[in-house]
Structure formats: structure tokens, C-alpha cells
Amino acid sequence: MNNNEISSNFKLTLFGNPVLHSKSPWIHTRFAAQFSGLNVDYSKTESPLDAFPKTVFAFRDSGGNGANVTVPFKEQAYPLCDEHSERAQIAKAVNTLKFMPDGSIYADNTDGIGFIRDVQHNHDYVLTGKRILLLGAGGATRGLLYPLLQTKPHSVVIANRTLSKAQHVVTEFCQYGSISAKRFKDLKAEFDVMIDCTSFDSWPLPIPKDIFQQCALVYDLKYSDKPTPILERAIHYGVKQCLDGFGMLVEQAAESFTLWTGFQPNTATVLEEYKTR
């Protein structure tokens, strides 16, 4: 639907604690710019930490008609609205908002098939039959969980420094394959791929140093315009591929910018750009 006539406005925005780094108006202003007449207002806006629910509702009410949901409030953010996606009622956690003519929202969560549209048709790694570890487990582990489950990995290890945290989500999850939870401390080097969850920014994690040894596919979910702290380490370990993740933020930020507009965006275009800059 590239370059298609069309007249509309969308107000939009980007809520999160911290948001000030955050590159999604810069992807959905390369989105809205691929359709003639669309004209895309993509803030970001740092929500308190103790007012995330006020936050959302007078961006709503101030004519805003869709919003992304970043750390620390994705888990936060279900509740809040009234109509969910099956994806994002099986995760519990939303990245997506869409408001409503009748003042309702409507939620969905697109992290997960962004990660896997990054890593499977972008760099070419099939998850099928994988071994695979992430750490953490919060609103970003369980965004990803459903559909990295239905790649149908060997085995998915959630792994957290509160072992009774990483338990409840397999509770939840272990109805959609193979998953199991294991503290930092006790894992060891038996993974292919390694997905940072976490919002640790700084080296080291707790969790073994070895544990790159098997690896062949390092994935962090944050992104910067050098080398993670976790991605140096598994650089050093000779790592054959190491992937921030910012190519899962623009695919991600394609699904919401088509549930709010209808429109399909060209995500090889903006990951080409970013490449080049």
C-alpha cells in the first residue's frame, strides 16, 4: 500500500521511564513518510513512575489516538485497558495502545513477533529446534514468549535472580512448549542463543562467565549505537552473531504503526538508513 493517497492524522506517543534515548519517533516518522497524506505526531512521554495510569488516560484525553509502552510499564499497562489481543492476554504485558472512538483501549503486544521477524527474516537465524536462554522475567520476557514458543526452540530457559519470579511465568507459559527457570547463578554453558531481557545497562550480569561458550546467537533487546556491555562480552567470546536490538524495534514499531493506521510500512527501508546514517 506504498505511496497510496490518503488524508489522516494521528497523535501518538512513546510512554516510559526512561524515554529521552528512545529512537521510536524517528522510525515512525521514516513509517509515515513512505504514504502521501499521512502526517504521523510521534512524541515520547516520560510517565512518572507512580502516575503511569494518569499518564495514559490525558494523553487520551487530549486527542491522542495510539501510544507505545516501553520499560517499566508494560506489565502495568494490561490492566488498564478493555479490549486485549490473544497475544498480548497470553502475556500479560502490553507495548501497544490504541484508543478508541469511545474512549476505550484497545492492547496489544508486538514485541514478540518483531523479535522474531529481526532474527529469523532479517538475519536469517532459524529458532526451530534451539536451545535457548533469556534472561530475565519481566513485561519483555513475556512479550516474547508465545512466539518465540511457537517457532518450537528444543527448549526455552528463563533465568532471573529471584528464582520464584522466573517459576510463575513458566507456570503460566509451560502449556505452549518446552520452558523451565533456573537462577543467574546456576546456569551454565549449554545455550545457542541468549536473549537479554533485563534492563541491566552495565557489566557483568550474575550470571557465569562461560556461559557464551556454546552460543551462536547473542540477542540484547536494548540498543545503542555501540556494543552492549553483554554483547562486548559475547564479541570476546567470539560469538558468531551479536544483535542488538533495535531491528526488532523497528519491526515491532510496523505492526503497531499498522494497527493505528491500516497501513503496512517497508521495514527494510528504515533498518537501511539506520545502517548508513
Ligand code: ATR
The other form holds:
Amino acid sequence: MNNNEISSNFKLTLFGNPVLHSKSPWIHTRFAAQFSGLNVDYSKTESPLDAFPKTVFAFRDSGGNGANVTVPFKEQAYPLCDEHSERAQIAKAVNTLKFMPDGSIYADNTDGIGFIRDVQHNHDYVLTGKRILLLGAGGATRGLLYPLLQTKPHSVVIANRTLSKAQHVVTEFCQYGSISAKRFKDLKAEFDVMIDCTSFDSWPLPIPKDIFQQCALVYDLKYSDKPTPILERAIHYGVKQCLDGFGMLVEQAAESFTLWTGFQPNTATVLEEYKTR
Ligand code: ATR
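For comparison with the form predicted on its own, kindly provide the form predicted together with the ligand.
Everything in the complex follows now, all chains and molecules, and the chain you saw is the first one.
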């Protein structure tokens, strides 16, 4: 048997609510097909909002090897886990669970590294030295912040409907870089990069209309078959790079896949197949 011929079965799932729309099973099935003998059964599990821990433990006890976690459970998943990667510990939000043979749960957060790889590697856009605006202050923002600050941007501003939540995030992350909180209405058109980390899928948010003026990159963590409302607006204002979250989804998935299986999949072929499907 050579290195590419292995024989292993992995039972994996995505926990979220809702999860119906997710492309994660498609992505992980494509990754698994890159390694002969690797069998991945990746399902979607819609957890009741009030029974997330019970849903996770039931999957683990049925022989599950690992899971991804999406909206709205990333922060709730954190205290369920016995051990955390450094980035998950800093984010206090997790998107990847690994069920260990002794029943304990190891947690990681691969969202931030997925975002950085998509922007810097797939789209050749360097974040170092840039003025960055993050919209939202929930689990998605928390997952992104530490890897983002490690790229040494000029500054990061977090704007959120609930200002106190943004301020709280700033208090936790200010030791890692230049970061501040603002109200939507106080924002000015002074950003190179704007990242929408909210779960709000309409537009506009109550932010100044000219906010895109100096932006070279607008990134919506959400993804859809057609441009999301914020990207439609950014395209209208002539922003050079308008990206949705599919690239990040594939990159974070690759990192999770490697944690579970030990194999590093090729993301470029999956991104290409998605574009031409
Ligand atoms: P996630 O884990 O995806 O970040 P979350 O923790 O529920 O999900 O956070 C959702 C984010 O979207 C929050 O920043 C939320 O703002 P609040 O902190 O003020 O709730 C933001 N959000 C959701 N609906 C919104 C809306 N209608 N307008 C503006 N922001 C919204």
C-alpha cells in the first residue's frame, strides 16, 4: 500500500441551525476522493436551538469521529470541549470538533486561517499594513480576529449594532494588535478592506453610503450562488475585489479535514470544480 492508498472510515457531521444550505458535505466528499481508501461520511445535523450539547454527545456516542460547528453554536461549543487549540482558546469560539478515542473532545477554530489563505494565497491580496473594517462582533468575528491581527494590519475597527459587544471583543483582543470599536453611524470612508461577519443577510446596514470609497477588497463571509447584497453594492461602487465566503469555507474545511484524517487535501481543484460546475 503506498501513501495515497489508505483504509480508513470517518463519520463526520456539521452541526448548525439551519444547515440545509451548507456546501460542506460536497467539499469534504471532494477532499476524500483525493485519497484512495479514505471513506468519509459527512452529514448535516440540524441541532435544536435549546439542545446543542445533547446533540453533540449523541453524535459522538454513535461513533462520530469529528464535526464542524456553524451558526449559531460556535460560542456554545467552546465550553463543551476538553482541550482547545491556541487559536480556539483565544477566539472562545470553535468550528471544529475532534472526538478522541477516550471520549474527550478536542476543539479548533479553522475559520481565521481559512479566511487568510483565501485572501492572501488564492486572491493575492496582502493584509499587512491595511486599514480593516469588520462588521459584527459574534462568533465569526472572534474566529477571524487572532489570525487577522497576526498578519499585522495597520488597524482593525469593529463596528456592531450592539456597541458594547464590539467593545468587549476589543478588550479581549487588544493585546494582539491595533483594534478599536465604533458605532455603525460613526464610521467614515477610510478603510482598505471591509469584512462582513454579521449573520444579517440583507443590506443596507445603517452605515454611511460612501463607506466603499477607498476599499480595494470587500469580503462577505456568507456565500451564495449570486452576489450577496453587500457584494452587489460593492460591485456597484467599483470595488476591485468583491469576494464571498466560499473560498474561506473550502480553506477552513481543508484545515479541519487534515485535523481529522491526517491528510492535506488540494483546495485549488475543489475551488475550480465549484466554479465550473
Ligand atoms: P456568528 O457566530 O455567525 O458570528 P452571532 O454570534 O449570532 O453569529 O453574531 C451575529 C452578528 O451579526 C452579531 O454581530 C449581530 O449583531 P448584534 O451583536 O448587535 O446582535 C449581527 N447581526 C445580526 N442581525 C443583525 C441585523 N439585523 N443588523 C445588524 N447586525 C446584525
